[in-house]
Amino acid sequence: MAQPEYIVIRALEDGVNVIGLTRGNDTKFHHTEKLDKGEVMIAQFTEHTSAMKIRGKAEIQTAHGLTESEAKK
C-alpha cells in the first residue's frame, strides 16, 4: 500500500465538525471530531477511512493544494 495522505484542517469558526467515513460496501460515519476556532487537526486517510466530510468555516490543505470550507448555516 502507498504512504497514505494527511490533510491538514485548520478552524476558522468555533464548532468545525470533521466527520471520518468507512472504506467498503457501505459508507458509514465512524469517527466525529469537533474543533473551535484555531484549532488544527492533522489526519490521514487509512484502509478504514476513505473520505471525510467537515462541516463549518475551516480552512483545507492537502497535497493537492489549499482549499476552503464555507461557514454554517
Contents of the next structure:
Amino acid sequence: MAQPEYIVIRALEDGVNVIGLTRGNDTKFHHTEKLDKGEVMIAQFTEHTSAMKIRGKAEIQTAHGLTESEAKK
Ligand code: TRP
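I would like to compare: after the form predicted on its own, may I see the structure of the form predicted together with tryptophan (TRP)?
Next comes the full complex, and the chain you just saw is listed first.
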C-alpha cells in the first residue's frame, strides 16, 4: 500500500465506537476508539488494520464517497 487512504469519521452522537480489525488469517478487534458528538477521527488502513467497524451514528467519508451509519435502536 503506497498511499493508504484516509477515512474521516465524524460522530453525530455521543459514544460512537470506531473499531479496528486485524489484517491476516484471523480478523479480530484490536482497538476501539470512542468518539463523542462532533469529534472527528482520521484513520488509515495499515499493515495491522484491514477493516473498521463503526458503531453508533456517524458520518464516514472515504475515497468511495460519503456514507452514514445509524444509531442503534
Ligand atoms: N495501531 C493501529 C495500526 O497501525 C492504529 C490504527 C490505524 C487504527 N488505523 C486504525 C485503530 C483504525 C483503529 C481504527 O493499524
